[in-house]
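In the form predicted alone, a lone chain appears below as C-alpha cells.
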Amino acid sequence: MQQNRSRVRQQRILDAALRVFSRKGFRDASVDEIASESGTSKGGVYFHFPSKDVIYLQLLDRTVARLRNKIEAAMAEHDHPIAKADAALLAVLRTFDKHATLARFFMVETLGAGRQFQSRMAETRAEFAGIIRQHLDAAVDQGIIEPLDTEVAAQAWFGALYEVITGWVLVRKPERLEETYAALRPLLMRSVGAEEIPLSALMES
C-alpha cells in the first residue's frame, strides 16, 4: 500500500515537472514550482527526487519507454520490414500528435537543458535509428530493396521524423501531426528505393 502510494506520488510529481519544464525549461524552472504544480512539498519533492537533473532525467527515461513501448506494438501488426519500419514512425507522430506537451519536452527543451541531457538525447535517437536500420536491413536482405548504407538511411529517416516534429511544436501546423507523414512519406520510400504499401493500411492500424 505504501509503496503504490509512493510511486503515485512520484508520478504526480513527474507530471507536474513535465507542465513545468515544457512552459519554461530547465534552466528557468525550480523545484518550488514543481512541488507547487504538484501539490507537494518542497521536502516532498526532494524526499523522492534528490535534484532537480534526476527530475528531468527520469522524465527523458519515462518518454524513452513511451515512445518504445507504442512503437513495438505499431510493428508487430506488421510482417513487411518496410511496414515496420513505416509504422515506427508513425507511431512517434501519433504519440506527439496526442501529447504536444510532451513533444515540446522531448524535442525542443532538451536541446538547452544541458550536455548530459543532449548526450540522453542521442543516445534516444541513436536507439530509435537503429530500430528503424534493422527493418530496412531487413528488406535489403529480403530483395525488397537495393543494397544501401542501411545506417545512413536510418539516421536520415529518424532525422526527418524529427525535424518534423519540432517544427509542429514551434508552430502547431497544421493542426495535426500526423498529418505530415503523408507528405514525408513518399520522400522517404524513395530515399530507399522502396514501393510503398498504402498509407490506409497503416493509418487504419
Given for the second form:
Protein chains: 2
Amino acid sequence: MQQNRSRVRQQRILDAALRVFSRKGFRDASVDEIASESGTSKGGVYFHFPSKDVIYLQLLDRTVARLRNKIEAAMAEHDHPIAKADAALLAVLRTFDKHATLARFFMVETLGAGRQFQSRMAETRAEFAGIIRQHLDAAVDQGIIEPLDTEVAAQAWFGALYEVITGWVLVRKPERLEETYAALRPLLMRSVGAEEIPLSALMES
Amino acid sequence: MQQNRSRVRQQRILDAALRVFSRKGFRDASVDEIASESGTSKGGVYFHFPSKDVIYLQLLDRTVARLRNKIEAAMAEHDHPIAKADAALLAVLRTFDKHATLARFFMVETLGAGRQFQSRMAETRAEFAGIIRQHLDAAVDQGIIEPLDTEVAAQAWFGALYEVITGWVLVRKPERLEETYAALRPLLMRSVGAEEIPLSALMES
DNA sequence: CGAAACCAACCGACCAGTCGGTCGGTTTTG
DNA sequence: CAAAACCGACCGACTGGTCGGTTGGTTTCG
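Okay, that one was the form predicted alone. Can I see the form predicted in complex with another copy of the chain too?
Every component of the complex follows; first up is the chain already shown.
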C-alpha cells in the first residue's frame, strides 16, 4: 500500500501543477507553489519528480492521452466519417467547456511554454492534426468528399478549432464554448466539400 | 540631427530585439544580448527604452502595423471581396515567406510570451480577426456569400492561417510557404460558401 | 562647454535544485 | 514480544547562477 500512497501523491502533484501552470504559465510557476498547492513541500515534489521540466512533460502527456481517448471514444460510436467528425468536434468542445483549466493549460500554455518544449509541442500538434487527417483521408477514400490536400486541411481544421477555443479561454465569450458548434460545424464541413447532413439528434446525447 | 541619430539607434535596437526574440523567445532573450546584437551596451539600451517589456511591446506594435499595412495595401488594389481576400492571403504568405524571422516572432512568440502580455495578445488576434470579419460582413451584404456567423468564421480563418504558418515556421515544410496557397484558398473560400472563381492572374503579380 | 548618448560595473531579487536531517511505520533480531 | 535497525516519504534552509534594472563616470557632437 505504500506505493499506492506514493502514486496518489504523484497524481496530487500533477493535479496541482495543472492548476498552477494554467494560472501562471510554465515559467512563472514556481515549484514552491506547486508544492504548497499539492499539500507538500519542495523537497517532497523533488522526491517524486526529478525536475520541473519532467513535471510539465508528464502533465502534457497525461493531458494529451486523456483528450485523445475522449475523442477516439466519441468517434468509435459512429461509422460514417461525417458523424465521427461531428462527435469528435462536440467531444472536444464539451471537454474544454467542462474543464476550463485544462483548456487554459492546453491552449494558452502549449505554444509558449519555452524553447525546450518546442519540438514536443510540434509533435503534439502534429498528433492531433494527424488524427484529423487520417479521417479526412478515409472520407476521401470512401468517396464522401472530393480529393484535396488533407495535410493542409487537417492543419487548418486544427488551427481553426484551436483559435476558437483559445479565444473563448481568453475572453470567455460565448458563455458556453459548445455554442460555437452550430457555427463551426458547417464551416468545417463546407471547407472540405462535405455536403450538409442534418445534425438533428447529435445536439443532445 | 541628434534626434535622428537617436531614432536610428532605437530602430537598431528594435531590429536586434526582433532577431533575438525570434531565436530565444521573450523570456530567454537577455537585454545584454539585445544590446550586443545592436552594437551597444545594456546601459545604451536602457537609455532608449525604460524596460524590456516596452521593447517587446513597441516591437509588437511596429510589426502589427507593418503587417496590417501590407495586407490593406494588397486589398486596396481590388474591389471584389473575393479578390481582396485572395490578395490579402497571398500578401500574408509572401511576407512571412520572405521574412521567416518575422514569422517566428509573430507566430511562435505571440501567444506564450508571458502572462503580462496576454491581454495585448488577445487584442492583436482580435484586430486581425476583425479585419477578416469586416470583409466577410461586406461580402454578406453584397450577397456574394450567404449569411453566417462571421465572428466565428473570422476566428476560424485566422486560426487556420495561423496554424499553417506556425507549422511552416517550426518544420519548414513545404520549402516555400506560398505553396500552401493552392490548398488553403479553396478551403477558406468553400468554408464560407463562396463559389469558385478562377485564380488565374492572381498567382503572379 | 554642455547636453545627449553611451558604457562597464554593480546590485538585488528570484528560483531551480540540493542536502542534511526528521518522522512514522515496518522488518529484523535477541 | 519488544527493542533495535531500517526505510520510504517528506521537510525547509541554503546555494549558485541568472538577469532586469541602476548608477556614476566617460565620450561624442553641435
